[in-house]
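What follows is a single chain, given as structure tokens, in the form predicted on its own.
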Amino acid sequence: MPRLTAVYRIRGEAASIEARAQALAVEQSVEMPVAAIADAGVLRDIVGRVETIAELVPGQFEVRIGLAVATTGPEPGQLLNMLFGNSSIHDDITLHDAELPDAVVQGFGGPRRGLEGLRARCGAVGRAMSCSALKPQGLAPDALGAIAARLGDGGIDFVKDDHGLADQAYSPFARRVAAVAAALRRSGARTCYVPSLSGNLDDMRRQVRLARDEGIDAVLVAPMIAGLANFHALVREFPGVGFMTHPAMAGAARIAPALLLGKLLRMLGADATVFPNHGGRFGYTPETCRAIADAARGPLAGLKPCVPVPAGGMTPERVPEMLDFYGRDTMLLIGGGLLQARERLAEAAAAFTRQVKAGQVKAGPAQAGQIAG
């Protein structure tokens, strides 16, 4: 029976790590005493197997456990459940990676547009893309539309809702989408608007349809809030729509960012994945950011590359550094760092886009060998 390999990092002592690893294999497979199982097939095919144990540094171990693919469904929520469901409650364990058979990865479908599809959408051939955000919360739809128009006048490729914008009374989804879409049409900008979905699955379906009626073909989803299965259902139901994912709540479980924000969300259909860049408001290291970008763009069972979108307190001054770090196969997101220009927002956005476009002739070290199938 086919198996996947879950890779965990465990804090512990050498004297007890074998027993700890075996308990983890049982917890993440049958969740009961193995001695109580009489069925030979379950014992042979379903019970998790400890494949290797390696001490990384004193007190920290990497444990690789083989789990039966048949236990995952396959379905996004159940896959995550089998990888880390119960064991996420143990504070000494982190889910570091998951090595999945190609057939499993391909079964989820991956990005529909991916890197080159998003580039084609905004005319960013052979270069990095630019992105900004509509903020702050509390503004009426027309005010947000006015901000979007100024960003469009500055040549921004993508303007997304702040992920906190939902269906609030001060900015209902339908009115906001109509106002922003109309403002961008009046400006004549090619800018792609990416509204944020919220609510239950039926709510989000209605929101996608409303957006499409306004000529919008990309949306923002926070999969850890909406639910992985709901996110994947939307990707499957709306093949003509691009999906950008937001990392809200991604830090609530001890799952390595490269696995969650890079590999898993790409596998489920993220065309672009937003994550906190190093040196911003959050604590990710350069190594973590590199790993996310590699997981989003590198070879993965023939799936299209997903666009890494480093963000989180970025400023225009950091654009050359980010282009050098990530290369041209990326989308740079600057929100508040542009919006603070206020009445000079269009000029600030134009300066940002000139920086991004000027970087198209230089491929950063993260680019070489990253794009596949």
Given for the second form:
Protein chains: 2
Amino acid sequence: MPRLTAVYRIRGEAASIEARAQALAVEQSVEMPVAAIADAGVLRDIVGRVETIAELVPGQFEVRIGLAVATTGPEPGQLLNMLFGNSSIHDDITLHDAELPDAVVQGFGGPRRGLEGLRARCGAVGRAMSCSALKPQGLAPDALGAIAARLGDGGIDFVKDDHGLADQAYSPFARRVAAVAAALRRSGARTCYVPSLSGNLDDMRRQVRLARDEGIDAVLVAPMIAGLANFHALVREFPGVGFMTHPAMAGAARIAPALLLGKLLRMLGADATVFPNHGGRFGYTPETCRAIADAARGPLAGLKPCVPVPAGGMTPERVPEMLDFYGRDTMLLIGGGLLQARERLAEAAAAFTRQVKAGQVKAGPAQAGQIAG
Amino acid sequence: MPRLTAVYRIRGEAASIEARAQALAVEQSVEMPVAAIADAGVLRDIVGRVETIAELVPGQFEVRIGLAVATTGPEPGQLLNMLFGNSSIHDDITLHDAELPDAVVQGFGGPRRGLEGLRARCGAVGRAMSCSALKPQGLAPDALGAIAARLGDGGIDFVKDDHGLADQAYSPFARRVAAVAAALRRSGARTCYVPSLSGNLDDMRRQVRLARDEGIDAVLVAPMIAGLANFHALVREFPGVGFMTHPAMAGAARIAPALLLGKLLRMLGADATVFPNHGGRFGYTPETCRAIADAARGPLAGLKPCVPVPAGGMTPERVPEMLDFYGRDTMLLIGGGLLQARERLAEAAAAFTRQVKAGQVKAGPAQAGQIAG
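Okay, that's the form predicted on its own, but what's the structure of the form predicted in complex with another copy of the chain?
Shown next: the complete complex, the earlier chain at its head.
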């Protein structure tokens, strides 16, 4: 029976860590005293198994536990449940990683469009992509449309909703997408608008269709608010749509960001994953950010790469450093950092665009029609 | 414009807490530099406002922030997003409470059946209710049915699925509910089976209907896995069904348990809320447990009370103490603690039932036909 390996980090003591690890293996599988289980098949195939325990630094242990793939469905919410559902309640345990069989990963399918799909969509050849945001919430749809048009004038590749924009009275989803799409059409910008989905699964389906009717083919979702299964359902149901994910409510999950925002969301279909860059409003370290980007883009059972979208208080001055850190296979997101230019928003956006293009690399010999150089 | 008050607890320093609180108010509202906002309406009505800052103990502050109700939808996922979406990423902040206008709370509606509905369903007059669980996952439906029948023979009021039971190959939902319902019918027990829902919203709707076809009218959901909006959609769509909630993935949320497992889940429709009791497998304190029970049962904008279900490693020996702590308006959940009786499960269940009934109070003078006494 196939197993996956869940990797936990536990704050503990050498004298008790084996018992703790064993308790964790039971909690994330049969969740009852093993001595009370009579069924040989369950004992052999279902009960979690401690594989290794290693002390990383004094008092911090890495515990690898084999869990039965069969317990996970495989279904996204159930996978999360079996990896960490109950043990999320213990504040001395973090879910650090999950090593899943390739068949499971491929079964979920990963990004449908991925890095290359998003590049093709916005026409960004050999350079990073740029993204900004429509803020603040509370503005009426036409005002948000005007902001989008100015960002478009400045050449921004993607403009997403502030993740707080949902379906509120001051900017109902349907009116907002119509207004923003119209404003971008009038401006002639190539900019792709990425509206934010909210509500239950049916609400989100309706919103995707409304967006599609306006020629919009990428949407923003916060999977830890929507429920992973519902996020994945949308990905499967709308294969022509790009999915950008937002980390709202993901940060508190005590799941390593690289696993949650990188590997798992990519596996379930995120084409781009937004996360807070180091040195901004949030406290992720450079190491954490690099790990997220590696999980999003690196080899993973043949899945398409997911675009890392470092964000969270970034400013145009940081663009060269961010391009240096993340390379070109990224989307840089600057929201408030551009909007603080106020009436000079289009100029600020144009400056951001120039900096992103300054990192552009000429096409190599493989590109038809170009002189190698 | 109506406001709600979000109450956060922040680990910080006196010298910087005001700036921190102001940043939090901005993060959970407009999420951009306030100086860049030109719209007077947004500045007046939408930007979060720090109401008070109090130092609870040195280095731990309680910050009360007024957020615009309009930003929350009101929709369950968006409410969570605006209360804590981004700030969940800061590991020094906890969302401690949310004081919502009565109209918002009543709009969500609360438990449809509540404490009295569940009492009426299982016939528990003047006493606490009892609950056990079908474990371990991995057993075939008929084996789970046999366990249910023995628990029923022992007089258990409610038997829920282990929350790890979903729709896996060894016990597909449809076959499991049919097998367990049949086993309980054959045994003649009054026991109510509470199967566990999993998957996306459509999966869960299908499962509720399958359960109803078998005469089952209560289900178990983990709202932090399903997504709050989807949980609430089920509550609204199936008014005759009782909803028991499970805290899987709720524990890591860095949201005070009393708020999340008590107030919010009750508001969205939990008739019963499972949580880990103090002194069991998890680390909640007695104070936290009491706060959960108070939030579930106490006055809340006229909503029906939600039944607290203390669980997580409880044993029959603890029943008198738990009845003393929680009183009669509770449902005691003992899973593995009964199952470890193995072939003597029915006797162990009967002993649990006797202890719960020992806490029973005679009906008072108001009950027709009874002699007051």
